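Let's start with one chain on its own, the form predicted on its own, as structure tokens.
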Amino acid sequence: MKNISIWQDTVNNSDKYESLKENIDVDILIIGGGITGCSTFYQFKDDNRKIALVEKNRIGSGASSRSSAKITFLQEDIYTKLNNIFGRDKAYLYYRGEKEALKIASNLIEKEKIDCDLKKSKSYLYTLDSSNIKRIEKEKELLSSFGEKTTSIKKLPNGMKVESGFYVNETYTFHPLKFIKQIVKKSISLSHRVYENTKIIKVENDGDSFKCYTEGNIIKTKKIVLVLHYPYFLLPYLMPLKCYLEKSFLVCSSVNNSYDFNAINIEKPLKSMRYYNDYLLTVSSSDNLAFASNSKNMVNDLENNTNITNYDYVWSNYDLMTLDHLPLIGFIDDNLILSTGYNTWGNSNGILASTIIKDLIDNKYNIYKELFDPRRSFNKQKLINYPLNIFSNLYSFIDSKVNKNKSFYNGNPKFTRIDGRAIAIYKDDRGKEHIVYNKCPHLGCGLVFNEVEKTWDCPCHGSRFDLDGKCIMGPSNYDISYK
């Protein structure tokens, strides 16, 4: 069994890019090498301006390489939720954007001859609980009112019986890492450069431009596009009150029969599925990151929810969830654009975001600008999760401080202090000790040991570190290696 995603295990990693080794001056700096950053980089492919894309690790190494890799507009009961909060017009506008994202993706892949295992796939929404039939019908009726063809079902194509459900046509599945790596390769030129293993540590606004500091150099830029799974520069913008992180586990198991469909249920516990070659990929056991410390227990729950106990791959992913179910895409300051908060639907929203970002930088009208504006007001009376979100943010920080030695550790790792600093020691199966500082460099939260993937995870904002403390996912920019 492998503790990496199937996408990371089935992609050619020969294309590598150097880290930044000199000071540079560019017109646009894209920070983040996931599907949004790389799609935005592609949008400027034929642009004469100087563009740089920087990624703190490898291109596509973050959340984009850990998703279920669907490109679909059928996203649980998103349209019912948006209709309840904003009204039908805005719910329809979101639907229109998701449909547009599918066309952008398929046209790009065809035009550039991208080999990323793109497959046309029907998307199914279903329930196994008879009490949720009305929710299914409500979502189906709303989509039908948008002009979308929906077909009711009582079982999925693989024979799984459901209480109620329906499907829509013309959606896709693909290999996200193959897509990302190829569109980047096709977009590089003398004026469009990519730098891997390049961390942006500090940003200064000089009025007409920004100075972005790496560990050894400075990037001067007129505009910044910030596309990270958690935007660590944005403390003044109250990000923790507008969104939260959700953690989920995914497994891939080999199957005898493969099907060209994808499906997700409407209730908890989550059970999302799709097929890739001879594997069934299942997502389950999702929870607010603040209450998801016990990774082993989450995988056990996944096994119980899905009846899958034999699998070839298991891994986790984090998604930034917004309280009003809409992404945050647009200007948050003069010449500073943010794109994040995709609510588990990062492939369609990331691709759509790239076209919105291009229009915003070029001062062109975009119909989705107001819908996704990060500075939009949040109607707290309609957001039932608002008090829970405040509590979860406080809970995760306090619990990380007062309850370092979780009961489920069974004595490994161990926690101590050396020279006044908190230390964690994990002994692996071969008896080797791995020692790290047990505090996240981002905002000082205590770390949790992920027994499934053998990583140190921050329960507050999702930073992740390998066994020996190397930072493999932000918002932290620093390692926790004991020296």
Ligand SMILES: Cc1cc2nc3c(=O)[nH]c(=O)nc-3n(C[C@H](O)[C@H](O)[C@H](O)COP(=O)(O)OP(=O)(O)OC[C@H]3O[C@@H](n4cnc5c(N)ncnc54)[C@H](O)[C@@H]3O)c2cc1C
Given for the second form:
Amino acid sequence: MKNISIWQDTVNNSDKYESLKENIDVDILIIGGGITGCSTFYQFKDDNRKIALVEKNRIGSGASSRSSAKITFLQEDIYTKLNNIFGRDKAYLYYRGEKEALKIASNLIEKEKIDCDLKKSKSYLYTLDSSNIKRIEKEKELLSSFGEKTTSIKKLPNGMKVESGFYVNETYTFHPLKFIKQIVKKSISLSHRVYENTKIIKVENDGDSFKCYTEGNIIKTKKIVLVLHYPYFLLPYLMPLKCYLEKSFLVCSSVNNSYDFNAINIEKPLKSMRYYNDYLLTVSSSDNLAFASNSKNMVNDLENNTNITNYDYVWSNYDLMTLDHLPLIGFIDDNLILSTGYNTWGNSNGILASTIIKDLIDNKYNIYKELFDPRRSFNKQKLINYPLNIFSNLYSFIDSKVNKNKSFYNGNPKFTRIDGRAIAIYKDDRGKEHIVYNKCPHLGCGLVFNEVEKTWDCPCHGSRFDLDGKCIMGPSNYDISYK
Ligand SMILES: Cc1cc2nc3c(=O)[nH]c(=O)nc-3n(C[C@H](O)[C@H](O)[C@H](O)COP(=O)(O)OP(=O)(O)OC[C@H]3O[C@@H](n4cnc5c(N)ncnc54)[C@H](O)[C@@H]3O)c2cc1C
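The form predicted in complex with the named molecule, contrasted with the form predicted on its own above:
Everything in the complex follows now, all chains and molecules, and the chain you saw is the first one.
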């Protein structure tokens, strides 16, 4: 069984880009090579300005390489939620944006002949619980009122019986890493450069431009597009208060019959599915990261929820959840654009964001600017959720310090202190010891061992480190290797 995503395992990794080795001066700097950063880079393909895309690891190594890779506008009961908070017009505007994103993606893939296993499929929303039938009906009615064709069902195409459900047409599944890597390759030119293994550790205002520091060089830029999933800095944006991270496990199991549909249920426990070649990909056991430290328990829950115990791949993914269910896309400061908070729907939203970002930079009107504005004003929902987010941040910080979640591990790994610093030692199957500092360099949380994927994970803000301490994901900009 492999503990990487099926996308990471089935992509050609031969296109590598040099890290930055000199000071450079550009017009636009895109920080983060996930689906948002790479789609944005593509949007500027034929632009005359100088553009750099920097990625702290390899292109596509973040959340985008670990999703279930649906591109769909049917996103649980998002339209009911938005209708309740903002009213029908804004719910409709979100729907319009998601539909547009699907069109942008399919047109781009066709125009550029991107070979990324794009498949048109139906998306299903279902419930297994009779008390949720009304919720399904509400979402269906709302979508119908937007002009969308919806069809009721009593079972999924693979024969799974449901209490209630419906499907919509014209949605997609794809291979996200094949997509990301190819659109980057298509967009490179002498004035449009990509730098891998190049992390931005500090951003400074410098008159009417910015100085962005990597570990050895400075990038001077007029505009910044911050698409790094979870910003490493606290101020000015205070992300931990505005969003929380949701963590889920995904498994892929080989099946005899594969189907062209994707489905998600409306309740918890989550049971989302799609097929890829001869595999069934299932997502389950999602939880607020603060309460999802024990990866082994999460996978046990997934097995219980889904009755899937034999699988070829298992991996986790995190996404940023916003307080009002809308992504955060737009200016957070003069010439500084942020895009994140996709509430587990970053393929459509990341692609849509790239076109919004292009318009914002070009000073053009964009119909979604106000809807996604990260500086949008407080509303009742936010006021309720701010204290909840403060609580979950504090909970995971204190839990990581007081408990260190040691009780999970049956003696491996071991925790100790050397020269006053918290150390963790993991002994692998061959008896080799892997020693790391047990404190997240981002904001100082104690790290939790992820027994499923054999990584050190931060329970506060989602940074992850491999057995030898290299940061592989999340806001931390530094490793935890013991030296
Ligand atoms: C279980 C699960 C299933 C999901 N399934 C779906 C799905 O089916 N469909 C869908 O639409 N969405 C799905 N999502 C959501 C989707 O995975 C994310 O929303 C999306 O991948 C986020 O893309 P991104 O570009 O913002 O971030 P990322 O892909 O994480 O890209 C950000 C990049 O920035 C880099 N970076 C970070 N800091 C720095 C720095 N200081 N300097 C330079 N680079 C830096 C990182 O290394 C990373 O590569 C799912 C999420 C989860 C949790």
